[in-house]
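Heads up, the chain below is alone and in the form predicted on its own; it's given as structure tokens.
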Amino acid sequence: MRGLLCVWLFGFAALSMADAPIPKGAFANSACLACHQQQSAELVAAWRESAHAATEATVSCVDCHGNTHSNAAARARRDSTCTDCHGGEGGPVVHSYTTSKHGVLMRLEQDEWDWRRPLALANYRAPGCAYCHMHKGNHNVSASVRVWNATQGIDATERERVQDTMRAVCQDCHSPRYITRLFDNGERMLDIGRMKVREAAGILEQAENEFSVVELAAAREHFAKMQSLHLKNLYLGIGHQSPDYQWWHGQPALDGDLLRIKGALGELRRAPK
């Protein structure tokens, strides 16, 4: 009798926690957090650590999942949920992904996929935004993104942390040796890009002894684009495995910036005194 009572009590407790009725109708983000804090505190903690929660323009649960439970997970797994906020189809963040092999497969086949399947175990023919950045439902999207620094290298601990995070994603479909080769190639490519930026910075620093701020304005404009746009394009091309952003919007664009800076300074030196 005592055993039956224990079974009954345990069953009742499990029902009250796991099988409680899902709220009906629309609800606000605070309701999501309050409920999921009790059900999965780790999920909420991961979201709070992410850039989505940390930025001023906080990305809430309902922004991605909608404000009802109907198809909430499937809705958040679609690329359109992410791309609308991250610059749209024409922005470099999204475009660098859509021009990759993964992105092309996604665009061609996504209407045929079952988005109810978890973001793991190669459940999709190509990984979308959420598959890589929220692998296995990890709500800390920042875990797979390195701290961006245009000219300096990255701390070894930070690099290993991000690579380990991404390795767990990539190995769903690819071999360890192939993943390591891509990581190593990416690091070398970034080093070459940073080297070009540092060369340009050194040239401009020397030119400050020869020319005024006004005279150097054109060269500095090229340098600003080099740092803020073209080196970042290279970074995105490596992260998203986009040949266009590695070998068109990235390295060649950096070469062009460097040549234009040298050309602008050459014109100043040749100008009549």
Contents of the next structure:
Amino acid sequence: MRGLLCVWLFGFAALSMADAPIPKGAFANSACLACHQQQSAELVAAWRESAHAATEATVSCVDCHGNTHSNAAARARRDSTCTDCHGGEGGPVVHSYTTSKHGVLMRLEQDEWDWRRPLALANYRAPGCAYCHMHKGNHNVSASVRVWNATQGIDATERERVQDTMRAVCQDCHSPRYITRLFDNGERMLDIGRMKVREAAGILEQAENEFSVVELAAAREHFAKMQSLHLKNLYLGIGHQSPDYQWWHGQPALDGDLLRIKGALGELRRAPK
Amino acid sequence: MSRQRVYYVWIPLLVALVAVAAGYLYVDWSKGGGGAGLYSRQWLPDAVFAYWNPGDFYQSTDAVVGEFEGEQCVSCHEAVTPGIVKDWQASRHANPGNGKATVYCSACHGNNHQALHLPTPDVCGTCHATQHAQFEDEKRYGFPSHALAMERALDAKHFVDKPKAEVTACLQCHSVASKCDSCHTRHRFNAAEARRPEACITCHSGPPHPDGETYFASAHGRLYLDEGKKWDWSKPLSKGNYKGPTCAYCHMGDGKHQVANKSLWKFGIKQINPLTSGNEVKRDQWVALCSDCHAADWSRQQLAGLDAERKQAWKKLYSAEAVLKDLRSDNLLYPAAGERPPYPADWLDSIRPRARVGFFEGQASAFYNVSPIERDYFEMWYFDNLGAYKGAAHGDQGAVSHGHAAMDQDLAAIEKEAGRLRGLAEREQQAQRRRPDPSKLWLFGDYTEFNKEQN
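Now that the form predicted on its own has been shown, please provide the structure of the form predicted in complex with its partner chain.
The complete assembly is shown below, putting the previous chain first.
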């Protein structure tokens, strides 16, 4: 039934666009927007809601699609479109994905796939960046990404917003119960990571009354690592389903930070001036 | 023989018999809890464990009522979860050829939708008997092996101790013992996929087991990266079929589902004697395998090179262990055992707290409730040492140099920190000042208290 609906929708879209010949380009971004505002207003509106449009150096149409119409959609669907800006192959954002089972299948099979197919209905054996974050061509990438918050949990509305978006993606392949259990487990796992950060924050707050900024520098350095690196690794490991980022780059790394903060303060208290 | 002498024989014998029987009963009893493994009475599973250890924890959904077979399952799931149907349709299960019957969903999952199961290796083994028997055979060689991986995770003290949602990732990798799709992913179950090195890296990468990193940096790995795409992966992993080796080519030669039989230095976390007669047999197996491409003498030299590297690494590791043991004897670890959360899953520790140093004392489970200097050693031992080991084993000299340079730095840092701890203690003694009690800092806090209550 869903298949029929899609055929009908795509057919309808193709017919309605058939009136005018599609120009080849090259285009400047303003030209893309001017025309697509008419041709696919929803798509442009979704992009405007996304972090891609909100950043100072806007991630524009041509950044992902190139400046011609030829193969523009297929090119943009591939992971290589995203990786350079998102920390490169070695950065945690990409690496947590490329070492996951999804990422492994992508590495092995991507050259055999027909990238002209829409990002929906498991048209690809494994999901790439765009399959999950721009499912069904939704140009609001932020719909599937949470607002980052290191210490406090996010509120229920924000959680549901992202989980609803993602549930619709995951269920192309996975059972509803499996998805729910992974989501719930991920929440609990991230909460545990936040507990470690909060424990460290509490200790440091107290220590500020006792010690100078200089004395606390070492402990603060560990705390910065907790927030900006190891908790983020955990978050990425959960989102991208990488056991290595959930564990070795995540939880035990946070344990190490926490005990070193305690160790640093312990030594300060033992060596009074 | 006097009557008294008879007692000397019979009493210890009886005590031993009773103790052995009681031991068996105790272990049996301890495995009967809500968790799984030796400590099953001390924890309850997170709901998601059902998917990583289905044999122990999976229970069918009861949302759909009825019995289904063959195309009935397929036609409904085409709409519900199209991805798995597409995968299955492209698999050998759906296209067995040679007049064999199609393997439908129900063959592995059962046909009663309220009593479905996730297939364990035993289920796969009903058809794939040879591979299953090879996999089961790994258990003879102990850990590390794929077949014993789940047992190893569940019986690890830190796994038992930590909140279960925190340690889910452990089971995700160790599930290689509980289901076959870790390597040939569902529902395609493609042998060619499992032959490629990437199939292993989801678990075999990262700080304590950089197998993927060191392989891809080696000459073998670079050859694969350059040319692997052009190789015919439908061929068995046998001599002459591949220009260069992959993980499975060496560790699962001829496609044998047995990774444990040739393992010499094993996980790399304890020193072994590489020259025992058993290890000579393994060495000969390695040389025979390398001889698919290399001269036997050259291969022996490479293995001897690995032994030499390991010997050097253990010299450094034992030096660091000696520093820690000295600190422990002089009661200079700060916080000491007893002033920090106890060693996990060990009731004796609450009576007689003791810091653990090295493999045989169980330091592998002590990397969080410990003082910084103990953690420094854990990282030296688990990260830098194992990085060097995997570099030496996989032919990545860069990783060997890097690992050894890092271990030298670690050892120097550990010695320096030990000096500081001694200095602090001396000054306290001179000033006749008690060292401050660290328990408040170490026994309380959001996570520490949660960990104490929830495991």
